[in-house]
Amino acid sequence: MNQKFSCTTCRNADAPLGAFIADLPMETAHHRMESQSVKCGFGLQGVCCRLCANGPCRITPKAPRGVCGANADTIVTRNFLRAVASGSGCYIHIVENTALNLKNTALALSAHGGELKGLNALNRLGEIFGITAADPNKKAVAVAEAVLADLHKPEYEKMELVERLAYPMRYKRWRELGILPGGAKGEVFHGVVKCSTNLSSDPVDMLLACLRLGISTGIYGLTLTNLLNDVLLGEPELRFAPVGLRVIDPDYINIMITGHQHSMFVHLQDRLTDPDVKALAVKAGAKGFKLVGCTCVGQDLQLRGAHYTEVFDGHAGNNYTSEAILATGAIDAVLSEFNCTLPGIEPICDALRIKQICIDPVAKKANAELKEFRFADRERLSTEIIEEVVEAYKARRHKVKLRLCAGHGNDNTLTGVSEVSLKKFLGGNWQPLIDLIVAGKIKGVAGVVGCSNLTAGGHDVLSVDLTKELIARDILVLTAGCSSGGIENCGLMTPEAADLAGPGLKDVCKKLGIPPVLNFGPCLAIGRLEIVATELAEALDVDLPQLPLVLSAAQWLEEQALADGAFALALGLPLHLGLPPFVTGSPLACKVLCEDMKQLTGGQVIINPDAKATADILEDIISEKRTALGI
């Protein structure tokens, strides 16, 4: 492990966590952001274009036209096209891989008995998708074929679930603009195409392309994999649990579990409970197995956490808490499926002795073993991966100094929030929240939603900042992504959070015991939100951005965060991000995306890095909204 690296970490908004980093004697990202301090102006403007052998060219005033005679509107536009269509196309490979999981356990209870664990998100979705089949397994194959089929088709094919699935004020709006999607595999495609060298240089068309992969993305990669994973795990249940590095427990053989994918390794979730397989552990000196959730599928795994009380431990922390979980010396191995597994843990896992797994090849690591997952060797690969971290754990545990936080984090957040479990809570419909907000005890609905970075303001502080700024001003807060770990660990979830609302919202907290910032869990989540913002829409009769609800991407990292993004805006919802998405060396893009979209869909993007300059727009608009409802 290199030992010259800075002393000085970025600023944390979890002061213990960031003291907990400060004081290891081994690098992470929150030290190498010093030496990354200095940004290219070039690639921040998004006006470098690297796609042919006569660039890399770069957009100034004195060169306004790349060799090839693209401009910077076309340049900006095509990298956002670029990069919306790689973030569409990772949610899209997750969906499929949870159909594929879908159909194959359904397909192996048939023929050796069982049943799936969430036979009401079953019924729901085949009540929307029209399937009648009354043998649940049958069913379960026939939505997940459906949704395997649209994802296939063409781009040239409209996909059949996007109606049945879309608030039709919605449908009708996008039918109107020309951008209901294809086939989801098919626009990520269409979308790599159309941004290659010397094709599209239209930028509102490539702008509208974005919509397009917006809404594949939003209906299959966010709101479908949440319905497919309920029937596959369970439905969340709300309920608290602790949160932060204060969940790993030594005295058992604990496996970080980091990624997108959980249905991939449910398989080996369960088996880690199982007599024989605990009597393993036992043997090596441990008291069993332990899950230590990390970033978004450890978010995940809180959400359903009461179907799997004996094997979790917690969640521990978003992607740029992760170097930190394994620091603590006390995970044995590492399993990854997917982003935002940061090549960072890499050299700390090496330096540790921790084991790195794979079982996807698209997140395979540098210094990890790949054991792919395929449903029909799924007993074979759980039976390889525990024997590996039981040797692990047995070769390095009593040569790895411990370095515990128990003090980190808390015990009471509230989790298992969805749209079922919250309607549920409510009585079964949402009229007491709707009386709630027209009676201005809760002003607003805003998201506060997608990654952690470390740029707007340090680790999770412009999030933080501003959702205690959002509750003060008595609107609700909702979470989902990496930002929930950040925003859970400071605390805010947790009952006594109450006390930083406003009144209005501290009274309605304190009478029912829940927090002000409520948590849906992983990115894929913000599908659960939509979900939560149509049925207010249909309880109303209104259009969506109708609504007084506001979203706020205000530490957004990804590729993926910027498909989100394109959802949102085709949503029609006022979206705030923290930092520009490299587009603002093109002044049409700006326009379009800030000003013009609200013809267009409703949407706009704000750009502000400022927590409490944020909060006051977002409120202004959330009153403009409120006013025109007549509330």
Contents of the next structure:
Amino acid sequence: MNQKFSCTTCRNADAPLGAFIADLPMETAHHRMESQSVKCGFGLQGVCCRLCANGPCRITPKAPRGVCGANADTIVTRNFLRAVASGSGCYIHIVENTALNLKNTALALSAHGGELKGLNALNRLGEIFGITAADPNKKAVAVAEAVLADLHKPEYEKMELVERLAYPMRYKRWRELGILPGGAKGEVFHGVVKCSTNLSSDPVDMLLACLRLGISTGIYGLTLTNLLNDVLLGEPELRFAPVGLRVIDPDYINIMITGHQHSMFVHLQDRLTDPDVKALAVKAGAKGFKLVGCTCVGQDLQLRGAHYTEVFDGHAGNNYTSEAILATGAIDAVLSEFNCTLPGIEPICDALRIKQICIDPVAKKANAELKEFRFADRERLSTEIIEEVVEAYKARRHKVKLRLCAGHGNDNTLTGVSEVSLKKFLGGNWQPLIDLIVAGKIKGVAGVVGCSNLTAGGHDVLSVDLTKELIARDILVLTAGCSSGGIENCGLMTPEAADLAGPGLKDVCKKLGIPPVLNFGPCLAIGRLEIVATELAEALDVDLPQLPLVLSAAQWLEEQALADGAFALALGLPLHLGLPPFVTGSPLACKVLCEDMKQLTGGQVIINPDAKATADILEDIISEKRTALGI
Amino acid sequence: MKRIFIDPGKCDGCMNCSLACMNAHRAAPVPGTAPDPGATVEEQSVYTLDLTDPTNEARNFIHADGKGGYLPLFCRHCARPECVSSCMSGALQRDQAAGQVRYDPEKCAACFMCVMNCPYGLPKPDQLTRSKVVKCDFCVRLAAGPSCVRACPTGALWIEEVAADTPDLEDVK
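Please supply the coordinates for the form predicted in complex with its partner chain, as a counterpart to the form predicted on its own shown previously.
Up next: the whole complex, starting with the chain shown before.
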């Protein structure tokens, strides 16, 4: 008999997934929502300070200052800057590793012969960076070194590639505001120093530091990570692919991957389809190896899936789907390199004898064996990982009951959308999209990005509801992040979803055979959305804040999302958040983020937990921008 | 009748009960104004509670006991309430069936004898005007019952149905 763990799972936009989780005999995050439902009001408002031994201090009407004298504005913005700096550090770690992997790969190819997968992407970067080496491998090394050199500059030296990558009108505004970032790692360092005990107490100064971190995070951590990965791993190509728990094929030895650093999997990914390695799987009783996509790195593989259809099964789900993916019993190992690898998967891995291997020490899981990725050791590491996964398969499969969910997800989600593949699809330029926007068939564009959290209505609830509201109003939705994973599993990225769109957008989708929601993949691809926005602005010769373009991180979860959000604000875009980022205790922070930012960068934060009300607000903003543009 | 029970040993001093109390008794939002447009008192989010506004006063208090623990002080709605006995204007009355001490600010003469006489030190003059008393109303307007109890994460507060003649003090464990 199947013993349910409990009857109190949180809401879920994805009904089959919700039913699957509610029926599980093990505890998941979805179950823990109930026992964590009482929240600390001071924490929610960001007015709890534990930066010193006199704390925690909390702001109340009878205690409007902490022991040190800090008021709500100082406490809130210190906490906020700390979160943004941490989030930035995460993305800068990712781009640093990616650049290093590209450099090492290109050096190895130079020595042993061979070609990078994304030469177009390389040439594009070479052009932007002004690197003209004829030999692609030498060019790749130079590109990677240029990125690394910028990242490693001190905070007091400005990064050089910002001007080459940023839209000129934006660059000018950033220079005027004094928020051009120095070395990206130095900015993180500077940020965490600034918000330590009894240093900065100036809330506006700290919010401006957040914008600087937003720029370095966005241009390097997001945009460049995508483009460097494209060089290493091949460029995204449009295709239809299966998504959801259905992608898991129990006949194979299955490795679930979690993280954000696709470049760390390159060697292993290639080895898994080599005949000698496949033979190991066959000998163990399986048909071969499959990588099962989960979290953003799964989105990354899905995005570039055209280049490795054999080893990649498809994207099964986002951050808060990971426990369910493991609970199917058909996963033999988890290979993780970054977040979002939830601690909650550990007891499930224990119970189901799933091997956990971690290849980046920053994401070391308590139960995982650490096999630190070093480029020079890649062959030995891949061999060891493969051997251990085969052993796990042999030890567990005959003992663990499968609990598949073959009906979950769908078979025809459009994936492989990037700034390049989409433009190519439109005929090589953005004019067709601009014409549709001018004609009003498409009113505007909304990026629904970020994570899933379980608090903004339930798993993927606000992201999916908001997306439905937006497309019904003829607003084209682009996604990047775990929002993509939830929205695709709910079927909104299939061509049939056109029926949910308003008349204008529906007509466009039907004619082109595309869904009303276009999946750009991982959260890193927020950088790709920025390129799309910049190229649209360029085509119209306007600045980014003038575009009928809005962003929503409806279900933002983590500190990285806040650093992304700071980038969106620096770009001058309206940014919706479903839950306040622990700032409402400071009237000043709220005013700067929600109001004054319009004068600073053109951006603004909109906080609203309701899908319909939010769609109304975003639609109004789009209408205002259209009117201002005279369309 | 229902009574709030307290286990001081379980109190971690988080003051979620005080925030919930402030939130339950804040002024109702002006309809249509951000950020809680049209929200009823019960729906108002703690996110929008102004933590620096002195009109947002809690009716419960968490005191440090000086030994590393906490003393949560909540109106006991006593069976023999000193506040009611000392009230000359009739503003404080005990609803015997509900077991709750009710306060009518319209009748209150602001003599503050209740403040002087409560053995727990609970009714307080309001901070801004000193013209009325701030006191627990058991969140009678809210269907879900007292907000403080619902907000307690440690189980230090809970509600029990007790006989109408239950004597005072037994409810503090």
